[in-house]
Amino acid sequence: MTENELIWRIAGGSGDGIDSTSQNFAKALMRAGLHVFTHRHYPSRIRGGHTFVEVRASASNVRSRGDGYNFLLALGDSFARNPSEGSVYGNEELKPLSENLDDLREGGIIVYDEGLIDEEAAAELNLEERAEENGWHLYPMNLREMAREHGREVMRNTAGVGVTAALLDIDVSYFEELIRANMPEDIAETNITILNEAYDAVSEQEFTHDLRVPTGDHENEQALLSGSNAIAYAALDEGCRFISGYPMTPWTDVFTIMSQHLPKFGGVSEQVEDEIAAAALALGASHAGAKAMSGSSGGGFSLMSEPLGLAEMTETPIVLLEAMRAGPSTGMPTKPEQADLEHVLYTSQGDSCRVVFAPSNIRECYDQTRKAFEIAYEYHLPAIVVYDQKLQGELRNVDADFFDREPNPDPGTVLTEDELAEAAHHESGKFERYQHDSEKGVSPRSIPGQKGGRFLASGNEHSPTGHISEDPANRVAQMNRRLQKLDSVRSELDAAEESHQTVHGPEDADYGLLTWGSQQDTVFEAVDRLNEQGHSVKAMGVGDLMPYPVAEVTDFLESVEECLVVEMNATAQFRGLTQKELGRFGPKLSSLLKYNGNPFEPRDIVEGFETSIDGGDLPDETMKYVPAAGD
């Protein structure tokens, strides 16, 4: 990519602070006026394990990963299991260094912790050979020995920041200031000494490298967020109060961020025994009139189906939460995958009747959530937000005042007493909850304890007052009018000022990009990269995927030649359902799949349309393309 860009990587052990210290570096950068991107690899371990994070920072806005990193911090894993490349897991204490150099840039620096990663140790990777090779600069620095002279071993990621900030020539002070912020006072004093001491300890070398941090300036106030965060505070300011659930990631930064939060606004978290409980208590409380949510992972998620199915057929509004990860079973808990999108879409039992969006960055994390209330408490449904561990967990800046809305507290469709009382009602003197004949297909709703408002709640078919009825003409009627409810959905997204679908790239451009999700914003960089390089692209973030955009996805796709599939997965489960949907267009579709744990970079964009016009195979063998049926 560009050379006014700073992506940082700090390497090192589950358990070695690296998390802590790329939110504060991130967090640091942001306030010098730079806009900032993380991106988070970590093992399924509590401690030891290779795990990096990467901070991309330019001047520029940031909306993805980059192509590789140019500085790379690598402490060692200081708890690695055993440090020999004979054992199963090979030298995990070298991991940090041996496992990122592939990826790193040529003229890239390398700081490495020369107490954990000796001489011998670069040896065997022959790194002086490859520095030479590749126009490295390397500083091989005792940060475990700064650490220890102050007592704690784990502050040498402070000391690699201290060894960062001086090559390239940050002022100390944004750390000092989130240090003493996030830290009780005596240790925040000795992390600030061990900073400064090996800032000075570099700063007086002459350098050989020319990289250095860019400048920048912000004009609004920055916040740094998740989309777990984002997510979290939609939830909250659309009146959600109450959530249950189990832990699993990467579910579980929602959780965590609500059960934080709930009991300043009155609200109850509940942590269950399974995910079967959690759907279920959540439900109860929505039909018990509160705003209401749950959520898991893949394998927790397929708990839920029973509960789901009886949400769609009491027709109790929620909202549930689908975090993808690589499966299927436990499969990769940690690594980012979108192949749960069928299991989403269709898990449960009978035909679907819910609504289901992916956002794709922080800003549609909100604002798809709040979606997600709105609609499922309007239209009396289950309402899915699916989204994976890659927008989990990655950082992005945002202005502060995007976040400045209004809350909604309203309930939804739901019929005061005095509206229940002129309402339809049974002879036996019970509430028509779902009358077969209603505006939208939505019946009106009533709240347990109402005046006028009894009925009940059977995961049966039922007749209008709730009675067990299979009947087949009250089967068709209320079948029909469930599914009603999707196409009332549709007309009203496909009526709203703001779009779910985001179109990136010349309006007349040749050729097209298709993708959904996390993927969006690299999609969209690739395509400024392509256009830059001569070719003529745009691109298609899809958010709504069901009901499905129709009419939005057809002017798209009938405006370009050939369309291309960008998705993490291996069966091409987003292509398939464009093609469920749009089946005319299916000779205009070819997919580019990833499914290696790794989110895409945007050259692997750029390398998959290339193949797709001039043919050939992809360069990266990771990574899977599909041509049209025909091709």
Contents of the next structure:
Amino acid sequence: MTENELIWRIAGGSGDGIDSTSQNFAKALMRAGLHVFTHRHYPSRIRGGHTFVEVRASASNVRSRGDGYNFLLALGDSFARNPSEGSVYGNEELKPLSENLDDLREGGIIVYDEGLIDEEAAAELNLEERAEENGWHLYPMNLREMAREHGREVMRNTAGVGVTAALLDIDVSYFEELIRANMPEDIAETNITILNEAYDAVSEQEFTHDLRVPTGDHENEQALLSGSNAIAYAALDEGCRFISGYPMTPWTDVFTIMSQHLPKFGGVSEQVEDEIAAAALALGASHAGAKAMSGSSGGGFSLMSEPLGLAEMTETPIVLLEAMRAGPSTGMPTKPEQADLEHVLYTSQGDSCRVVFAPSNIRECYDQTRKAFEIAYEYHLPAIVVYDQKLQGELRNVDADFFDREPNPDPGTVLTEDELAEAAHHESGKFERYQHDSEKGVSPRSIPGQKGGRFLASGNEHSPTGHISEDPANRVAQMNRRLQKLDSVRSELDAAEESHQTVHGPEDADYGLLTWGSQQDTVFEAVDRLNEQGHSVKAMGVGDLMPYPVAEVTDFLESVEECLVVEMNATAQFRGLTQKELGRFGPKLSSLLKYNGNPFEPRDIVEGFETSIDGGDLPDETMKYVPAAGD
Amino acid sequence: MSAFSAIGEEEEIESEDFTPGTEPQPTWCPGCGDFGVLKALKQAMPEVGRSPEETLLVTGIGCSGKLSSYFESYGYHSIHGRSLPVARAAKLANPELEVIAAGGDGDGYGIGGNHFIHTARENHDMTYIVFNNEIFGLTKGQTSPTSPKGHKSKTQPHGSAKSPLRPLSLSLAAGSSYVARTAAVNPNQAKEIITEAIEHDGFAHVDFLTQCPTWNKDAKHYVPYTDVQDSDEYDFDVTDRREAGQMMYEVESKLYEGEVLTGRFYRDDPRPSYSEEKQAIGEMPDQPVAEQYFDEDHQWDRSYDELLDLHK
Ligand SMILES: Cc1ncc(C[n+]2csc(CCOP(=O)(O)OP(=O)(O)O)c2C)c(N)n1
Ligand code: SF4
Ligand SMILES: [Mg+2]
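Having seen the form predicted on its own, could you give me the form predicted in complex with the partner chain?
Below is the entire complex, every chain and molecule, led by the chain shown above.
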């Protein structure tokens, strides 16, 4: 086990403050000079139910959750529904301890709340025995009582942090600062008392473990952000001043962040009656001149299907987000999956004419969302950013000055009134908004209220002025022009300094791993491990899904003997897309698929790779390996 | 100077400005009530003093949705049932535009019913004209939400088992601040009502009876009509919600007994529009969003300056 890193897991019930506690914990470690990464696991419930968050921290860069973990803080579920043994759900009060033991590494540390999990309960789990077997270090502490004595029971998590700090030798002042910054004074002081009480209480004990928090230093100032933060901030920096939406996990996060900040940025946020309206509002706002966005998850995005097609047909710029969760239907609302790929690419009638990006980490969330706006407004089409429950919620430290960028309020390919005066008009006086031949397929638009710009935007096939037309020659000219925009976008992306495709590992490697979206950095961690173990592997993470990066992926696949495609769905959608777009490589491409509700851990990919090379079965039965065609 | 100089420009506005130059001629059937809406709207525009280029007309899908093709202005011919969300957002992005939405009874009371309720509730400062022909015209005469009970069509061969929807009552309950009904057979009243509706500062809903001689009733079914404001028989206060509600109930019931009652049924002028409400709580900027992109002096805030400290 590598002990130059800490993977701290805090477990309890939903509503136990696990989220906020872990955020502060991660931020404190970041301020202490470490690189941090969080992974959230929670059920679709407001109170109770087994929840945990992992904070992985290391002196060197961390880009993924780790394999298992080495420190458990089990708070006990204070909202447990039925703590009796015979209930269908088992003893929920005990779950934060019992459910987490399988993943705890050898030699790991367990702190649990004796106040909720008593001796009898611990005995029921054979805790002592198992600890002996696995070399675990047990520190039962009565967190509940400490919290009650000085404040309120809900402050147990603060006590847990105090115990953690003492056991790992972390300076409590990092936590004190954050508590003071985030809470009203009296509550903050109570929490600080509890923090220190807990710290002192455990310090009196003799420690049996060696693990200490690693030490590090940051060269640059750091910021701790989630994928949702990065997406929202990119939108604001692109001059997005209109958002419309309807809550749905996990998209709600971006919607919330935008709604909280838009008013002070001079924009408008609208929570509306449903997602059909949400998408339609974004279109209306964009048509009237705003840089606008909307978004949803699974079911909500399904409702946006028809307005999405309307955006393609009327060439109304719009940015849509799709935050995937496990489907079909309501599926598993709080679990990540990448099974909406085909949905996002093709939903809505007719040939798709949209741009789809799938960022893989916080930086890419920011960069690709900005690019999505730029392209949507320059090329007059919908640009979709597809991400998932994993990426939206995971926190990671980034150099703060990464965000020190110029804003971009450019409304794209729009004519000014002076330009409109010179532009082509039909003899009726209508502006020719949809001219057949135009550079890159983009025919400049006007905005209602501009003099000399009136035209009709129509979801029906239309003539240059926008009037309904079923003339075959016009039809083909308009279709071809609209689709030409995708070729132009591809050329622009190919010529850009920075590609949305990222390659990791030795250039001359024999084997390839191909993935997309949020799994990329986990795959990259697996690549490092495989190479350390003597394999010859490199990986590519793809960010451009439409228009597909044909040249880059072709080069990558030509350079390897075989390639394992890693994605979180059951039907290998990305592999299918790749084969469709490239028209070959079928015999080279096998698949590693995971759709059990949890994202890949690096070891899953290491094992999957070994299976693809050596044959045999995957050790984890909830994953699937699909050999290459003809294999 | 505004980037949208058509807005508020002093100019002589004539009804004919709203007739498209050479194309296209309306494709509505002869005798169709939809012509009446087009005419009333064209006549209302000089009265309200708004020009084609400061007007955005958003329509749905149906025979009625073609209105935007035959009316010269900025237009958005959207999808079935969705004219209201498109239109109200345009108004939020640029409150200085004159925004009008229009569509059929199927479009507005059926597939788009949810949007109708919520747009009314929010009281956006816009006009909504529903071409109520009590039928699905474009798809060849199927039963619509306002078709009378027992109405037979190809999809309801035994007659509709459903009571018709009450559009005026629904509008009132949902929160419209101006509710009226007019008819294509009564062009003078139609023009006046459309003018009032556009001038009203809030969500103005006009249920416009448009005969569909091809699939349903012809014009004579809406004659004679009574303007309740001109009739001695009806005495109610249009600003009184309770009296308005009672009147609407009667008007809706009578239509199916063959008596056509039209006029203004409710108005709540003091009620602030949605933009005003939003501005009052600091959720809408003084400068229209659409203007900001063209204003060289506009200051564009950055997430780096405003928000990043929260994360350090
Ligand atoms: C989502 C969707 N469903 C169905 C249709 C087919 N359709 C077009 S118009 C229409 C009904 C038209 O009735 P109404 O809204 O009353 O308009 P009218 O033609 O009577 O003016 C239908 C069902 C469609 N275009 N889109
Ligand atoms: S079908 Fe009816 S509603 Fe449609 S154009 Fe003809 S008469 Fe008018
Ligand atoms: Mg109709």
